[in-house]
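Just one chain is shown here, as structure tokens, and it is the form predicted on its own.
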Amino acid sequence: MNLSPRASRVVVAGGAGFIGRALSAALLEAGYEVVLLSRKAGKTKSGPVKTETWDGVSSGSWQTVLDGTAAVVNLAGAYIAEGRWTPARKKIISDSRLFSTRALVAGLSCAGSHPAVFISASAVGYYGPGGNEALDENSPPGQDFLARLCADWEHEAQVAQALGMRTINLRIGVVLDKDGGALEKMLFPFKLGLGGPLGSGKQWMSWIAREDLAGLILHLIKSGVSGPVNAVAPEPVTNRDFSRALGRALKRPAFMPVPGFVLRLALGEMGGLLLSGQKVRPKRALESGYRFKFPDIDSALSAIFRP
């Protein structure tokens, strides 16, 4: 593999997915060389993006690309909204995050020259169901499955801090773009004119445009920030207001609510999560000087669905 000087390289674990594709494009535009660690690396046609095969668990030759890089970004983990959270599914969700982060940090510990910064994904699920309370990075963790998982996930990542690397736990909200993630799953009923809020629609939704998430990660690579950072837009919305905004962007009605009991029957514990929500603020991102391109839901959805 023909690599440029390592100080200009960013390694992205789990970078072939919905967030990783946008991040890779932003990094390339900013002049970085990008190396993906991916189970699908051998099949990925990513143009100027280089790939290294990694199973998410084992050590191997992929570790050599970590030495002296500008940053390592960890996005590895199984998709969380894939069916009911059965015990078997919970184990897949947990193991894919904890084991991959542990293996990545072990690889970092073996690097002759440690990367300057390690950014590891987490989620706003860290806070648990929040009701109407405004939450920031100083708020305590919740006690449900996702909150406990996020706390354990962040603990694994923070081992890198002891190795002398600036370490960031990126608590990501609902990431919006039309070609993947939660929004892609919502589009079908809305396009048929059958969209609407989930349950009462009063629950808060902390979201971020995918373009802003990539921009925030770029900003954090260059900043001096460490510790938890909420990756959410400055203006959370209720699920009802989000549904109305999506209807406006698609020029479709948005008045068909999905009853809460239907969600709970269909999705079990994850359905309860969709009905509770969180009102999370990006306090540290704003304090660090990041300026959101899409701070409000109408500007984000208008840009996403612009012809």
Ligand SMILES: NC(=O)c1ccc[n+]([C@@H]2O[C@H](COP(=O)([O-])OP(=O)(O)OC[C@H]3O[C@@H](n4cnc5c(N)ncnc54)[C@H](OP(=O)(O)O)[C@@H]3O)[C@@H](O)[C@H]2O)c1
Given for the second form:
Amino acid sequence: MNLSPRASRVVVAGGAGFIGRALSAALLEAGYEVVLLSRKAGKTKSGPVKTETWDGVSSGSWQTVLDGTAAVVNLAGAYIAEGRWTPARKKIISDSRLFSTRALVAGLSCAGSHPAVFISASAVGYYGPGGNEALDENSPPGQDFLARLCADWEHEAQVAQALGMRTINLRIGVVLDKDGGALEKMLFPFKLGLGGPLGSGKQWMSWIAREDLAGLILHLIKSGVSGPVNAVAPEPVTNRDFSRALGRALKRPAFMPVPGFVLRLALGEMGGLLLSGQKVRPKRALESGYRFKFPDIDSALSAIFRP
Ligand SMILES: NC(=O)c1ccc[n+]([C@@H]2O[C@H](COP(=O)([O-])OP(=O)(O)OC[C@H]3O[C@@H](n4cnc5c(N)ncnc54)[C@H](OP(=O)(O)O)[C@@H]3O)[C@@H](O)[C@H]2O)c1
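Could you switch over to the form predicted in complex with this ligand, since the one displayed so far is the form predicted on its own?
Full complex below, order starting with the chain above.
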């Protein structure tokens, strides 16, 4: 089948970030044309990836790139793990997701020909602190700040489904790779031999290798799936087991625990987030036929830190 240029185009909002960079590379390799939506004009001027400027709030000429594309992927949002969650910071975290998703869906509604699929980021924080219970896409939402934000964020994206587009809410776990995200932040103490579990270390961590996340998004573009999809590896780990695995991968000791009260004092409400977690299963990803390249933490970390 000969694809017209637009039918092979994927637009990635917030695509210049940690996940977007890996996704763009995977999309290009799979033969797609990639257009990023960024608030910074000319951020990725050179190379095969094109950038269209938007402000994440308003309508504008950027909307024309959405017309008739193979997929639109929404990764836009202010960084969550930065600074204390003051009311002002929470507002930035929320508004940057809700307003940008709303602007994107408004743009999609104006497109002469709708994209085949709209994939919008959400997070496993949707489920709230989950204890030891295994959660899948049918589990109910939590009630804390992040859970309510994820529910609202998903609701904004689902307007595209009501407009007739196949819409996926991607509930992403902790994305692992060495050049960004949570792992990059953890590396410094671990490399000094000062790494270790946070609090009791019993809290679950649902993670996904960045390469698998890009692979799953490519798979979902071609699949017929819609609705919520957990983007997590099949084998979540406790924080203690994660610390041990990271210590093994870096060949460093990982016995220096960080007491829970220190995290709470230092980070406030966000510290509480690190001390609780969710044990989330990728039920719908597996049912749809996605095969994880890195199902377990040791295989993921050893690939990430392979010299
Ligand atoms: N990384 C993880 O472990 C993880 C886990 C769960 C969920 N997620 C979600 O997945 C999405 C992508 O994550 P990421 O790790 O790639 O994040 P990232 O590196 O921070 O990239 C997000 C991008 O969003 C854009 N952005 C920031 N503030 C914005 C605003 N006010 N309005 C519009 N766009 C804004 C930025 O692009 P420009 O500066 O180019 O505009 C930024 O590059 C986020 O929504 C995040 O919450 C990530």
